[in-house]
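There is one chain below, alone, in structure tokens, taken in the form predicted on its own.
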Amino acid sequence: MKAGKLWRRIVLAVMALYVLVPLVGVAEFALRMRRGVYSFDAFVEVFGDDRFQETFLYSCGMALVTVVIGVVLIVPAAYAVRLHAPRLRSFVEFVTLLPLVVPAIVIVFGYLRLYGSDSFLPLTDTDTGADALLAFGYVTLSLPYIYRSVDAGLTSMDVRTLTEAAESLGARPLTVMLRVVLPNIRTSVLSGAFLTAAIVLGEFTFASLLDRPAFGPYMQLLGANRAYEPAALSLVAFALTWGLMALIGAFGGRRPGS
């Protein structure tokens, strides 16, 4: 066996152990809720908890809303920048990366000052307003991921040529967007959507400070008050995250129209 191949296998083995050993330890602990035997009691407790179902469904709904808003805002903006204002691309990239630089707690405190009870638009006074504020907060957090995914998809296609060809055939701007641009960047949009969903399902700061019944605060509360159930829940969250990553890989490997 060549030294290069042996070295790569050693590195992969070390990485696998680094990830799997803690995971096996958590799984072994979660299965020991019943003294002296292995059981799925902790998982049964988690899935049977009304709070789990409520918070998980709430966060899934928020993830869907966040993805829809993000795609509706980002895809036309990225397309317009690339087609009509390419000199602004660097500035737009900088703006969309700000959520990675500015801590989430700073952003949410800014929202509370702008849209709190004493503001001109007190969104936090009602559940609907707080939900809307949380959704837009999640859109802000997901900007780096959606924009980068969409921009990478637009880079892989000749935007100007396809747009001019469609317009020469009489297509309107909305038709160009829906029937030309989106099909060509479908996998990029889906990748950004799945990453956004993973972020929303595990987000804690926004949901906690806005006092919304989301999955992230539920996981933190369960971890502070239980022993075996948090281990089971962490495995569930791990499976959800890797499931979303698998979907990214599955859709990302397909060509448009396949």
The other form holds:
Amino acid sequence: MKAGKLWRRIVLAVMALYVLVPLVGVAEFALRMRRGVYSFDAFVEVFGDDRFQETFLYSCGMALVTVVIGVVLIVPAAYAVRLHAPRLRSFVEFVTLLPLVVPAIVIVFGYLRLYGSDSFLPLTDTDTGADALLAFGYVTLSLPYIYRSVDAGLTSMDVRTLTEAAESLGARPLTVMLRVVLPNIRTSVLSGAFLTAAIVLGEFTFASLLDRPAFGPYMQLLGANRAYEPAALSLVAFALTWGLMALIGAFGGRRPGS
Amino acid sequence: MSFLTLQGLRKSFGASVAVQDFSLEAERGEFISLLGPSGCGKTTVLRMIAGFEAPSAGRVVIDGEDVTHLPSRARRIGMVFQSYALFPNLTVEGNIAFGLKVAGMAKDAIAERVKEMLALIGLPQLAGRFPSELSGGQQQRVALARAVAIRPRILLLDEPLSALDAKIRVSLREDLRAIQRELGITAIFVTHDQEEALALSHRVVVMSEGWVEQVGTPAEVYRTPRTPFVATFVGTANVLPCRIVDAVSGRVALGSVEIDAAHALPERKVGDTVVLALRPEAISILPFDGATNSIAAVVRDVTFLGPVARLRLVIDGDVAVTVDLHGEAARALPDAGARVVLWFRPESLQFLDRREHNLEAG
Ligand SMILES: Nc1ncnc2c1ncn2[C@@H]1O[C@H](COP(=O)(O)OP(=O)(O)O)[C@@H](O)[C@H]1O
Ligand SMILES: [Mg+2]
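Having seen the form predicted on its own, the form predicted in complex with its partner chain:
Starting with the chain above, the whole complex follows.
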């Protein structure tokens, strides 16, 4: 019993060191921009940079659009598979996992060929077109996360019986979706949404190759050209991700109705 | 014209047939049970009435309206599930109000109806609770209130009591019956529990392997079972294969013993095999031989069950017979190995059909 407790502490301590040492190092470095004293100069630089604000807002907008499209597409699909084609579930799950297997670079080159200047649908020629393409790409990337969390949410409720109960009470399919299914998988949808937002905020490959003014390429650009600012920026990005994860935890911990 | 007509319902899933040929006519306000072992097709019949399964053949007619091809939401039925199926995100009040809101009822009318329903199920103090904060029995009451709140034409219940423990099961069963009577609603109740079916129903439909075995009042189904399946599934019965000795007077041979069955059997010939059912409680044990239908038997074992003692015996020709003794008769029980004489009234014998399907339910 005692030995077990000691071991647990040692393992925890090692893990904490593994995670914290680089963070502390980065933080310490970020604070050293002014010679001789610690200061927040690097952070001031970062937050004061117009491009930081522009790219960050752009990526936030992208994250929102991605989440909305993703949820609107995936929730009904996952629900329909469960209700009408349960045998297809493992196949659908496999398909949704493909974006994790196919590298983003392959997907984006596919897009450039399909939707490039000399294709039948030259989306990349206009900003709106390229934005749309990026959003669709992000929806693809978010598939595994949203689908998995939605499917887990659906597993935790008796989808078929609740649907039938609602139908027997006169509800149409849309009513069933909005009043019965969604409220009961709200926490799962939110956690998938926050995960997606965290990924979209830092995504580089798609944004860079489609030449979009997103936060990922900006971070890369800054990292290649400056010393202290990238350290500050990575702390900011880390805090953001951490904040989103905390939100997942907060929503995940709340029981429906309570 | 009956209120609910099911006509030749059949349902196959791929190559397997869950319901073979189901016909039933129910009167308004009637309480009908579908009784049978697990997998015999009860739920499938109920789901065809509810509109959750499309019949492979046959029709569902409610109050003169053919609803066979209507979606569930347009059928105006109330459904109660074994698993309660309350909406976890809604309170008791919200659950009961669900169907009323969907129907676009006015707010104060909804509040009124919800209050009325809560009083009906005797849980007015729980309006604000969530389903996860209720016991199983309470959840099922709320589910019942939710189903009847929309004033459905028919109430469908799929083993609503099976998930509850024994005490609650009996008390909720009685409340269910009282509520059904009070509302005068036509109810179809699915169960595999014969006691439930007998206690609740005006009529019982006994099913086996997708077929209707018999339709009748609880007393009819119990006293005059028509098939070996019904005789043994509803209560306990000795199913005795006999040979006809005299078709006119109704004498048959059970092994080497001749007995009087008190039924004329005009359509049978001497030597035909017939199957008779005899309830264990219809048999007495006599100290002496001689009366009509008295058969020598050897006691194999005796089980004391409180109000009843159950004896297993063997008569000539290795035919096993079960006998239940109550009251006075159970005071002095024979020992295993004892030689005794069995006696029963000829009227207690019930002739069984070979399995006879396509029964027309009246
Ligand atoms: N959706 C389905 N797909 C395939 N077979 C089914 C389906 N539903 C029921 N069955 C089969 O039909 C038969 C009757 O089932 P059911 O009506 O649920 O029986 P019960 O309610 O009497 O236990 C069973 O053999 C069952 O396996
Ligand atoms: Mg069933």
